[in-house]
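Only one chain is given next, in structure tokens, and it is the form predicted on its own.
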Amino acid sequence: MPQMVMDDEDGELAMLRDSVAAFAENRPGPKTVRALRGDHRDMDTAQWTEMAEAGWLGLMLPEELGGAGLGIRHQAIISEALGRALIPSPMTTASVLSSLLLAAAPDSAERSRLAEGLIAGSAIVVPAIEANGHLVRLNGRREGNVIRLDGHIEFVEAAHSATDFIVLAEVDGKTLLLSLPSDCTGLSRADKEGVEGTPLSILVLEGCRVAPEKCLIDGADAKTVAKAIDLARVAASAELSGIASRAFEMAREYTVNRVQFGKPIASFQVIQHRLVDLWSEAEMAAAAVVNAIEFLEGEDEKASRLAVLAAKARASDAASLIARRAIHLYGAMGFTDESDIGLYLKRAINLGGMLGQAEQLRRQFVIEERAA
């Protein structure tokens, strides 16, 4: 079974992996995906609350904010297991990225409120700071003691369920990190159906006014925000790696059980060659994520950055490739909506586009690798 392999002397990582597997037993991911699609919902809020009760949502928040204070190694295990089980959730953005941005902010009442709600699952805090792999900064200006925001942000997930957004804005030559209530006057949504059938939103801000106490960071450092996004990319990569691994296993299981000409099609050499190729892709994706984690825990910032870009690109390509080829191995059955393998492909495509497409990240890798 392809999966991430990391040192685990105290067994914590194995316990986290088992906890997600146990969670998924009574909450089949494909069933949830179909229910969300049928109801035109962007997430299962009841399931999100259960994740909060399991302690997963505050995993990367520091202990001073009530979180577990754990690192990307632990988060990656959870994300990988969620991907394997196809449990749909905005974990990468509304938990990981939100936690990292709040952890980088100075102490304030708003920071504490958001962190407390995030941990409990009562506040769904969605960062809307990135699209197509680039930071999005809204236009902002001060009007008296409030900040007026104008602009738009594309491809925001869980916008319907969000209670709060975290946005970036340029105000008086500085970048501000702001909290924005989802019911803010002047904020509207334009929805577009995503690949999975759940909505992705464009947030449109026209004269949206924010109180000064909603400012989380007055003068947000681009390096700090980029670091948070890179860690979130690793979480997304781990989930994609889980999708890739499970899609391979599903293809192998199907070919073992599918009988043609009196014997399983897995006994045919051409099928065995294809399965070996898919297994290699899944293993390489898992190894790339582990490599990124190990570099992030070191001190070489450039090497860490390159490893993160490589992991996201590798895992995105692997998950999509394996799921596509698995559908081919399934034959006509793979194209039916009753077959779960198609849902894995759609999830892989959605996650692959989050925080930068694979081709874009590869180009960025080359640029940064060649930089002095």
Second form
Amino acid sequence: MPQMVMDDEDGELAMLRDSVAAFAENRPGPKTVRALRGDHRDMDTAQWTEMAEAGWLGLMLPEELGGAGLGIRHQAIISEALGRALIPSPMTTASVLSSLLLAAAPDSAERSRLAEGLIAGSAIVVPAIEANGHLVRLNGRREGNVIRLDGHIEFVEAAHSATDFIVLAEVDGKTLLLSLPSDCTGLSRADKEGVEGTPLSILVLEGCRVAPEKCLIDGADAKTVAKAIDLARVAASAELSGIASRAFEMAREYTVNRVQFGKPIASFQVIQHRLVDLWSEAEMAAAAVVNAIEFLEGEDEKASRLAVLAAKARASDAASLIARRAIHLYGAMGFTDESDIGLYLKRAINLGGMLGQAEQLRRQFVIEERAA
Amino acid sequence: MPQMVMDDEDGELAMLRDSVAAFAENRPGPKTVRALRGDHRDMDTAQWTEMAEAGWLGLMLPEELGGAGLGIRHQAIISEALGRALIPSPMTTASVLSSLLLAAAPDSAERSRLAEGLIAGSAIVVPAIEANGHLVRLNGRREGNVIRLDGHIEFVEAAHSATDFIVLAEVDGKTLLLSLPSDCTGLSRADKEGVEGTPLSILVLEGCRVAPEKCLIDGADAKTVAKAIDLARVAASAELSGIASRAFEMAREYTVNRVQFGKPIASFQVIQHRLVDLWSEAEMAAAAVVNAIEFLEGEDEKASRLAVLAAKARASDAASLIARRAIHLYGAMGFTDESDIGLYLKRAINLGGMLGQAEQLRRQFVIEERAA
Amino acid sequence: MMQTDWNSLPDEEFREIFRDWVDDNCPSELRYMRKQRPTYEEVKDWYQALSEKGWLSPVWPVEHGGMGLNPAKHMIYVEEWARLGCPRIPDHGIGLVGPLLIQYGTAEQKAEFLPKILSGEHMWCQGYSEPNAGSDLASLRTSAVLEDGHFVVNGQKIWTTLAHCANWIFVLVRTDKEAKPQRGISVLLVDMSLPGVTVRPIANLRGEKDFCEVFFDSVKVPAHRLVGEVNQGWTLAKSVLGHERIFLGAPTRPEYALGRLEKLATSRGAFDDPAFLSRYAKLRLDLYDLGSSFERFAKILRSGGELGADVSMLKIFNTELYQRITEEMLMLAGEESRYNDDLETENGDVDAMNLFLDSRAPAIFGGSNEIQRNILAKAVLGLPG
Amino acid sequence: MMQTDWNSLPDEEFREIFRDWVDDNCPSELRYMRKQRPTYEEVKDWYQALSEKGWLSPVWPVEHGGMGLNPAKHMIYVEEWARLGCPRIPDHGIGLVGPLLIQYGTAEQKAEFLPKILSGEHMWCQGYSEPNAGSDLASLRTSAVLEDGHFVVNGQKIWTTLAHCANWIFVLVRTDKEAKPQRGISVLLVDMSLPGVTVRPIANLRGEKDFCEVFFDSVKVPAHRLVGEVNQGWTLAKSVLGHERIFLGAPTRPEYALGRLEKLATSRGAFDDPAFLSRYAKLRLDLYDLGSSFERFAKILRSGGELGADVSMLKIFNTELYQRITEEMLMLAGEESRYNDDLETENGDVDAMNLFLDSRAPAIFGGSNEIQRNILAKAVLGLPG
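Could I have the structure of this protein in the form predicted in complex with its partner chain, to go alongside the form predicted on its own above?
Following is the full complex, with the preceding chain placed first.
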């Protein structure tokens, strides 16, 4: 029942929501999650192509790049719906963040190529510019015409499937945003198993050589990149909010149907109050994301920034808390791998840990607010 | 129902407990608290004399000083019982801490005089050596034979009624423990209203001159003083544990008797579980104090120290938490001044704030434990 | 007394007009009062200023002397009031009796009572709770028996806010003992100077006498003081609340308390302690997010919608956050938490203990948070049993 | 096999003897296993070493091949076991079946089964829970009908720990459908190789297959496999737990988890962050104080007393603390919380996610914490209704 409530006069948002729900009906998220995990695959590329066909990829790319030119409001609706349905995909990074980085770049052939591929689903463009809530800049050095890159970046999703990475490099005291082919010589990958059972990679660059036309932004403004990350945070928050809402609903449904001592366990007052608190948390998360969206659509940069930090912190904590409590309410069934609720918890942890953790973001909020 | 459980083969502890209960029957604690508060008095000196007659003052003073020479185990039983009955007195400071400081001092006429008065209740000997969990050393300077003292000490209980203060002073790089007559020239007092409605004072010393025979310890060892404070902390913890236990019982009794929607509110599952948690907290507090007592009776100094910090932290938090929650369970009645439960909360806060606050003591515990 | 169609103004224009006037006219010595519930005598100047301006009653229709604000404008009214630190005025007449009479009163009742509320001549209090009917209003026992054109009232009310400063009380009374518990209740308007009415103030944890017991000993209330139909009082009493339930969730108190916490923390250098910063950040963000959720409901009102039972989530979060903030304040205060007196800082005193004790109340009053959760479980989540 | 009157030794002497032998004989590669419930095959060497020494069964009387330890000595046994990081062995036979048979079994049953538990030939599992009888055992439905000297068993058990590695199961079955729910239950010993017994392992959150479903399809169990009287199974099943309930409250898991948290924190420099230090301190002191409370109950056992229902407070605190510690571990891990893999430190890996997921279980199993609170409310606090 909880979901983001936003004005939707022409019904566009509802349509987007429905389109994800229809998609999910034929491709149940938990089933995909289990399949990926079983095969140690990092993403479902076939589904990614279908998402491209549905028009969900590069939604926020401007029209001149072939995108839909839609805003974070529309993206958030899709992300929320994906979260509810637990459809696994690198949407936040390989669609939202990549799109915003490309949108921020000046016109170039490489940019057009990537944008086109991203929208079509034919290029899987994975940004690898951030870890632990902070930007990661590789060491770059000009060698004649080419740029030599060294360094490593942790926590990269979809690194197996990626066709291109987007990276930041420090070259001669300037920050460059670069496109990096995934088959670049000198680029290697070390995998860890992520909480969802799919790989999370560390990219290791040893003397990668990149042609000058791969440079997307020569002198990237930290603020521009930060803004892109903030919007990606809102997408992640919306997905987390969807997870929170659905996990609450599952807890509600399970406890309403589960009979113990001759009564549904949802009729016990302790369970009822706990459900009320979880519902309230899910509602708070949804409202926090809406708040961030509305500030981002306005003019006040500082207010937007704070609203984003708040939304990501709230949605991360709510999703994880609700899924944890839901597992407990499921009883022994919640502790089985067969039950989907555990998958919701694992995804909540995965998304909660990316682009800055709740506690870190809260402290950041207060520091930035007080710096006024 | 929760209380400290300790071996009591000869029934001594039970007798002490009963004697306090009998005392409380004729002098109900809440009534005394209200009377003191109404008159802005800092203590009930008549009751203090009765406590002396009961043999409770200077209980831990060694027999050669005329004391009972009993240990912290016996003191804790009295303090716990005083806490339960909410009998207000400066027991922790003006009996326990003073006794221990006097016990640590070498033989002297002044020491004997104070010990004798303390035991009889005729001298009210108030230690003013600590604030905010730390020792406070006054500035001392020798002027010929006498010692001149300057400085101030906050949070002094029973400063109106005190006949003598015990203070620490830094004189020529050495720490002295001194006795200070309350009518000393240059000694003044600023009062604040404490949470229980009785005064808490700031002692201000401006050129107080103290005769050399008032020096109780010339070169006081910080460890000796710290040990005295630790024992006082256990007394305070026991009193807090008594408050916690009684506040839990009051919450239990009130909710068992209060009928709403045709049932005692203690029959609602949410209330039941809350009561279980409060009961558990009270039990934990009692066990923590017992643990500290047992370590103090052993040989391991570091283990004792940690156990004391843990006990004070646990008992402070438990008493305050239980009283707060009890007020809520009382409903509107809990928010009235007529109900005694509010008095329990206020005393819990008062004792919880003295000799180091829970959070501070917990951090101290970890720092000292890890320093090993 | 100038009257305007306030609702036709753009929100921001109305906000500016209202704020400017309030800022000019609310006496500075009444701003940011320590007391949550001052008496009429204490805030009389401000009451009268509002009354003269015609701004005392934001929601009453214009024809009755109110501003006739729609919910959106009313929100602005409340927001600016809070932002400027204006004191709460005794508002039972304005907030409860007025709407009750406007909806259910006879023409005579309206003519008699509404002007006297606006003038400050009548101070009202609210006789709902009884000693054995706290959260459970349906079991109330104060009785009214119709005899010779009078209701004879016997019984006792409790937690009657500011009854000792009021001259009129509207009471829920049982007029039919045979009916089911929630039926058989009526609303009476009672002149407190009638023989048989006794008021006993009750001090609260902070030592203030905000609320009272009111005793009725064969008080003879003329029959025309009945509001609406006999035995329909329960429905009446519930219906007057309307959109104002949202204000139980307005983050006013936690906001004020967090400001005080920040002041104290700044003064004590606590922002240099990451442990404090971390706990403060949690509270700050909870307050911030409460604001976002409040805004969600406010938006519904602004767009002309009606609030559902779900709005109660704000009240729960709000009142529990208020408690957590004041608990943190005592923790920050260190040994100063032992003081009743306000704590000194370079920028004025901080009433830590006052707020801590005050924060015990809102989670209890206005329907305890347990009752709120019961209602949400049933009415919003649709849980069984 | 040497036998000694262990109970006559001073506690510390016993402790030393036991610890030294365990330290010498428990294979180092089995210490501090990641797995909470290893199978017999995985810990066979350790099982057999204990068996040969005669130390496999601490509580069984000496005449049955146990050590006959009193509760005080048993506590030492368990403490040292935990301190040395020895793995849990499959212990349903030793901990449950043995005591059951010793108390209620026939001479033949004792002679047949006890030696085979000690030798490791029989691995037992416990058939209590059913899909619709989780916390509510009284509603169990697996039926057993006596026909021609056999009980014919039909039904399903679930959450049967290590059933896929067991060859015998003791099951609660309903032998009288007419009786009140808690009556009419019996205990049967069932050879799992009998036709009609099927086992299906269930993976848990950590991907491990600790527990199983066990299906009974007209399984013919010889009548002499009944333990005790027919229809008295409920009483039997409850009575064997005895003083061992205290071990549900033993702080073993939170202790282990806090050690891991400390290791990770040291490696990440988190102790320099007062915000972490403050949260760590709370957890550390909760663990420390749980130890003090555990000690309180242990003292009762040591002095020959019996434990009351109040000992359940330990189980609640213990299992919730375990969760809080592992939640803090994920917070400390930062973005590394996204890993299933163990986290690397200079002093060995820390299994953060493994512990976090494992900590979900103890609050559910062994009687959920809600059930425990219900029992405490009634049995200890004497609350009404």
